[in-house]
Structures are given as C-alpha cells and as structure tokens.
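First, one chain by itself: the form predicted alone, in structure tokens.
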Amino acid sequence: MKALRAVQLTKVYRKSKQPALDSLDLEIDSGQIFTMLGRNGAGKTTFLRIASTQLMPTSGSVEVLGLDAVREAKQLREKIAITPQEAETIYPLTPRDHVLLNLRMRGLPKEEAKRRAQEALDDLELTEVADVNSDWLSGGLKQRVIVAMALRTDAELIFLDEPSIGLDPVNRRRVWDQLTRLKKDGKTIILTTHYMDEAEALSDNLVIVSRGKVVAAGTPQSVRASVTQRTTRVDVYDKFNQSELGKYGHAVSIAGRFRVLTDENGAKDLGDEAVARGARVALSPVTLDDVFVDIVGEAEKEEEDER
C-alpha cells in the first residue's frame, strides 16, 4: 500500500491569481522519509495541510494510508501526526505539559502517556527544561518541544513542516536521529525543508515543487544526476558579466559573484579564461542546492516564456 497518493490535486485560494497546487500528482511509498523542496509559496505547506485533513482541496483527490483525506478525515486523523510550520508553544504550559497533553488527547492511558512523554523529552534533550514555563524558553527550545509532541504518538505517518527551522546544527542532527529511528520502526515521514543538506542526509525520495507543480522527483542522487551535464560548479568573482558566462553553462548571480553550473570541459575553458583575465574563481562539485536553483530557475523561466 502506498502511504500517500495524490491525483490531479489542485488548490486555488479565493484571492489568488495562481493555484497554490496545480493538478499535482504524487505517490509516496510506506516506510520512508520523503521530502518536499520548493521556494516559499511553492505549495508545500498547502499540500501538507490538505493531506493531513486541515484544508479542503479545490479539486482532485489525495489518499493517505488507504483513506480519502476528505471523505474519511476522522478515521485518518487517528493514524497521523503533524508538526505544522506555524505551531507555537502555549503559555503557561511546560514542555512536559505539551507532550503529555498531546498524547492524552490521542487517547493514550495516563501512565503510558507519561512514559512516552518522558522518552520524547529525553530524545530531544529537553529533560532539564521539562517543567519550565514555555514562554521562558528560547526559540530553538520551543521548536524542539513542537517536534517532541509528534515523536512518540505512534502515528503511522508523520507530517513535519520545516521541523528543524531555527535549530542550531547540533540540535538539527538530534532531530535527524529521531526521524531515522522512526523510519527504522516502520513509520512514514513526509517533511518540508529549506535545508538541502537535511534533504540529502535524510531523504529516501524527494520532489522539487515550483508554483504548485512537481518539476523533479527521485532519490537525492537521481535528482542531482538529472543535471549530469552540469557536474561542476564554478564561482566567478570578477572580470565577467552574466551574459557572457552563459556560453559555459547555467549562470546565476549570488552574493556578489556569478555561479556557473557546467561540465568538466566548460569548467576548464572558463577556468583558463578566468586566469587569462586575472579573475578569481573557485571550482567544486555540483550540490543538491545547486540542482534546486537550476531546476526551479529553469521551470519558472519556462512558465514565464509560456505566458
């Protein structure tokens, strides 16, 4: 059974001129970590809200764990958990209160809920602040509390919208460890993130979404290989303009320099020309971050050209 299947899923908000989701088709296998990547406003959060029964689609359908997310929403909610991007802690509850209350609301007996709450607090190293008023916590601690609320629910599928936003590198990896543990336990995790290293480290499969449509899909390795002809990244710091760099590959302007994605021959030719001009250059392999910029940029350019 597929963990999720979306068919021609469309969402148009009343005041929007463009669909948030535009006839999106998607299938996700059970027991994996699946990541959605996209710019702000690409439709990732809208998709998660519809699939988790929080929002009605305009048209199309989405089936989660074999249940229709619209017609069988009540039954589905018993099988899923979600950490929404806009979630906040509540005054005057403590981290322990947040996790325990969430588990009790899901129907767990009191003692079982207490045990699982403590495990969740231990998992994310929140024990020292477990009984501190949440308003006194830092933003990173509050985010860990929100994530902890979903970890021990025993839900079959967990939706996580930007789960590690605001976390330092150490605590981001702590969250990664817990998500990997959940996958080993047979759970399915669907997450959104803007951190490309997170997507690369965690994802079994991923999609890149642009303007409500899937523009790339596959494993991190296969998506990165989708621009095989552009295996090398060349950063050019001066002596060139963007238009003349186009003959070497796909060039974009980033933080006072030009970044060119090209093949080995293009990188050699550009490097030789840079040396001849006395320009500073830096070469490195293409990353998933580069692929994301390349694919999204091309997709949005094509859409603008069509208009």
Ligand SMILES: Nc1ncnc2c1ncn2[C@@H]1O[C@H](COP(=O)(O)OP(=O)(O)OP(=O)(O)O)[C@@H](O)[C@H]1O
Contents of the next structure:
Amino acid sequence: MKALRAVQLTKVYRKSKQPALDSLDLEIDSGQIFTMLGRNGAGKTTFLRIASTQLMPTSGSVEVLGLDAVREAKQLREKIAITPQEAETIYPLTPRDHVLLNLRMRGLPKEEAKRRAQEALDDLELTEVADVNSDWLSGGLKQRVIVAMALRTDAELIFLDEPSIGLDPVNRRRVWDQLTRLKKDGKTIILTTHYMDEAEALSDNLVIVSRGKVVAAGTPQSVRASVTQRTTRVDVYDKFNQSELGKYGHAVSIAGRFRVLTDENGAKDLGDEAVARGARVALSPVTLDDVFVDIVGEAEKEEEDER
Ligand SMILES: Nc1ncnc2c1ncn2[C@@H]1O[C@H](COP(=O)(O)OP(=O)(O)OP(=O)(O)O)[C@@H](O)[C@H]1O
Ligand SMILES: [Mg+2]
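Next block: the form predicted together with the ligand, after the form predicted alone:
Following is the full complex, with the preceding chain placed first.
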C-alpha cells in the first residue's frame, strides 16, 4: 500500500518567482523509513509542510494514508504526527509538559498519556530533565524534547524535518533506534536530513530533491550504484589543476583539494600519474555524500544550461 502519493505537486510562494516545488511526483510505500535529501532551499520542508496539511500547494495533489492533504486535512491530522524543522520549546513548560500535552491534545486519556509521556522521555534519555523549565535546556536537549513529542503518539505516519539536527552522535543514534522501533511497529516514517550516514543507515528508500524536483530515487544502495561507473574517489592534494583532472572522471574542488569520482581504471591512471609527479593522493570508495554532490551538481548544471 502507498502511504503517500504526490502528483505534479507545485508550490510557488507569493513573493518568489522560482517554484519551491516544481511538478514533483513521488510515491512512498507504507511501513518504510523514507528519506528526503537535498541542498538548503531544495524544497524539503515545503513538501513536508504541504503533505502534513500545514501549507496549501499552488497546484497538483498529495494523498497521505489514502486521504487528500487539502480536502481531507482534518481526518488526516488525526493519523499523522510531525516534528517540524527548528521548532521551539514553549516557556514555561517542562519537557514532560510538552510530551504530555501533545498526547492529551491527540485525545489520549490522562493515565495512558502519562504512561506514554514517561516512555517517550525515557526513549531519548530525558528523564533527568523531565521536570525542569525547558528554557534551561541546551539546544540539543530542546531538540530531543521536540522529537520526543512525536514518538509515542498513535500516528500511523510520522514526518520528521531534520530530527537529529544539533544532536551529538550518541543521541543521534538514540533517535535512529526510536525510528527503527516505530518502523517495526508498522508505522511509516518520512524524514529529511543533511547527514548522509543517517540516510544510509536508516532509509529503505530515499529521494534527492533539487530545486523542487526529484533528481534521484531508490534505495541508498541503488542511488549510490546509479553512478556505478564512478566507484572510487581520488583525493588529490597538490600538483594538479582541476581542468586536467576532468579526463579521469568528475572533479570537484573541496576544502583546498580536488576530489575526483572515477572508475577503477581512472583511479589507477590518476594514481600512477600522481606518483610520477610526486603528488599527495588518497583513494577510497565513493560514499553517499559524494553521490549527492555529484547528482545535485549535475542536475543544477543541466538546468542552467537549459536557460
Ligand atoms: N514562507 C516562504 N516564503 C517565501 N519563500 C519561501 C518560504 N519558505 C520557503 N521559501 C523558499 O522556498 C524554497 C524551498 O525552501 P524549503 O524550506 O522547502 O527548503 P529545504 O529543502 O527545507 O531547505 P533546508 O535544507 O535549508 O531546510 C527556498 O527557495 C526558500 O527560500
Ligand atoms: Mg527545511
């Protein structure tokens, strides 16, 4: 069954000329962890806000759990939970208040809500700070409170917009564990992230969005394999310029060095040439990070060429 189906979804904000979403088509299976990747401004939050009934599309449609996000917004809201991007905690509520009030507002009876609030606080190790004023918490703790609010609801589908932003590596993994638990319980998770390791570790499927359009889709493995001919990355630290690296593969400049994505032959040739010149090089397999830079870079270049 499809948990979400977007057809030709378009959003043009009133004050901007460029569409934030540009005839976007997307299908997401239920029971999955689905990740949306894309550069700042690619349209991820816009998509999540429309699909979660908070924002009207300009045209096109999106159906979530079989309900139209515009016409059947009210029924849909009961079945979904949302962790918005850059949400704030509310003064003078405690973390427990945040989680408990959210559960009560969703219609859970008092005792049940209390029990679940405690579970959600335990899930993200917020027990120690559960009853202090949220204003006193660090940024990462506040973010965990925001995520905890969505964890023990009865929502069939949960939207999380950059849930692990600002979290240390231990707490990021705690969030991952919770998302995996929710998936085991049959829920659908739709999230955005800028952490490629997170996308790789969690997602059943992912899309890369660029300027409001899907430019790559599939499992993390298949998206990585979509640039299969470029299996190896070669970091060149000196003695080459970018233009002469083009013949070995796709070369980009990163933090004072050049990174070339290439195949095994290209890597060998470039390695040999680097040794001959006495240049500093390092070889490693391509990561989803590289693929992201490659795919988004190509998509944006093509679009500029078209103009
Ligand atoms: N309220 C708004 N009014 C006008 N333009 C907006 C508004 N919100 C977003 N935009 C524009 O729409 C585009 C998509 O923004 P969006 O927030 O969806 O991107 P994003 O992929 O979530 O980026 P990030 O990774 O930075 O969170 C951007 O060009 C942004 O400037
Ligand atoms: Mg965003």
